[in-house]
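We begin with a single chain expressed as structure tokens, specifically the form predicted alone.
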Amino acid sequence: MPARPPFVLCLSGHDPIGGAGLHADIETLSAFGVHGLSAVTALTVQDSRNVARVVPTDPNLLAAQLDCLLADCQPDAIKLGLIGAIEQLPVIAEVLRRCAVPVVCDPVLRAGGGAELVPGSYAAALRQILLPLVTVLTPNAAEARRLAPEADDLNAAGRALLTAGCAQVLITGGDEPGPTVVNLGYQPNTAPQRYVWPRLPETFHGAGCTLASAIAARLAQGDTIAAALQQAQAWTQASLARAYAVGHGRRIPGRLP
């Protein structure tokens, strides 16, 4: 029998358009030769332009799904995306403690089209309950500012999120102006690391999910955090260069050959 591939457990929402959420996670993991385990945190009504509705999974059902899954198999890493409700956070925190594997969190707060996906109190709850358990946090600049409202600038936000308990923070700059995309990496007791990428002419649906899943895949395969961040960003940049339209809105990353 061949050796099994690494497993990554993905907790995120379902995107019917196939650009973001669990669809993006599983495509990305497959591209890296990693098997995706999954639990749906929310169903959504959305297209390539925006999200119209989010329906969270009942926390008791989510807990039952995860208990059944984890009694049968053990992930090598966990990737968190859209979390449907504040009430799901303690369920997920218990799973993170139970599995004790690297955790990558893409803190989805708002759709790329502008729709708010979580209540106003969610960011503070996420920071308190989950961030101390996260290995790599991957907010975009707007999400970093919301998660660290006390910070005066992005550097202060990155340091504040480290203080909240994350081992590493990568603030992505695709939503910031400028001729290039500058992602900022933060880890304790070091200066921020700048990752500079060419800015592509299109807008994208699912870029954050793709990047976070790529990092999780590399960590599950045994990479160091530094190597996982570099390799995942380069791979995501290439997938964005291959992006294609599935509707009338933003393009989705070309994650598969």
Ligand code: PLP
The other form holds:
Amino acid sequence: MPARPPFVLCLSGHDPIGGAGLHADIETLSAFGVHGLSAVTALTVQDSRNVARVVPTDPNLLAAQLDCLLADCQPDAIKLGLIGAIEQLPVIAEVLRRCAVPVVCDPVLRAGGGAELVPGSYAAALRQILLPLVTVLTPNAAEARRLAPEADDLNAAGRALLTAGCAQVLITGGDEPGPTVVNLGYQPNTAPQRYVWPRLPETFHGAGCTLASAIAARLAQGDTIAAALQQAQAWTQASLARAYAVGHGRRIPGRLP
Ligand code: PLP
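After the form predicted alone, can we look at the form predicted together with the ligand?
What follows is the whole complex; the chain from before opens it.
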């Protein structure tokens, strides 16, 4: 038995219905036997259909929480979700530099229900400030296009985001049309890797958070990036097949034991 489980630090928003954000992160980490450390980046008003309001945490409070936490323990990987405010980005960048562990970033920009979750200039700021510090970036197709507005197509967006500094980009295709879900993996100097999954009939709330947390869990456990991507996608697909309804909108991935 290891002396302790791996630790993943999650910087994510709070979703009261428990589908996305920190609930998704910690349930996923627990399923992998990984302990979650956390700081809440934003409170939200939302249900299973859409997000009505995002209230970012004061950057000074976030910095104080992280300073206190990191003086006491060290994560083995970091997972970034909804960040909520441009002013939090330098605080988070400093923590990523200080910890020097694998970082998985789910660049949350808009809710599946359609609500904008971040200010207009946020995508450009995220790209400039955080992407050089990220190990695995997991945008959906719409987020990839917004993060790389200069790109003519999705492949060009994947390559542009690599150039911005992350080691691996995984563009998820759940928000694209088609009979299957095709996720596209990009690494420097290699052809894009296609991961093809059956498209399930329902729509989901919190799938992106679940996938990114599963990748972070596997990296914290020592997987290579390639193995982490494969294992995390398979586990997320299984959780979507077990999804259940909490409210009247989209279903929640089944992450419980
Ligand atoms: N709320 C929070 C706190 C989130 O982190 C996210 C996505 O990451 C959402 C809402 C939106 O999730 P979805 O688009 O899966 O509905």
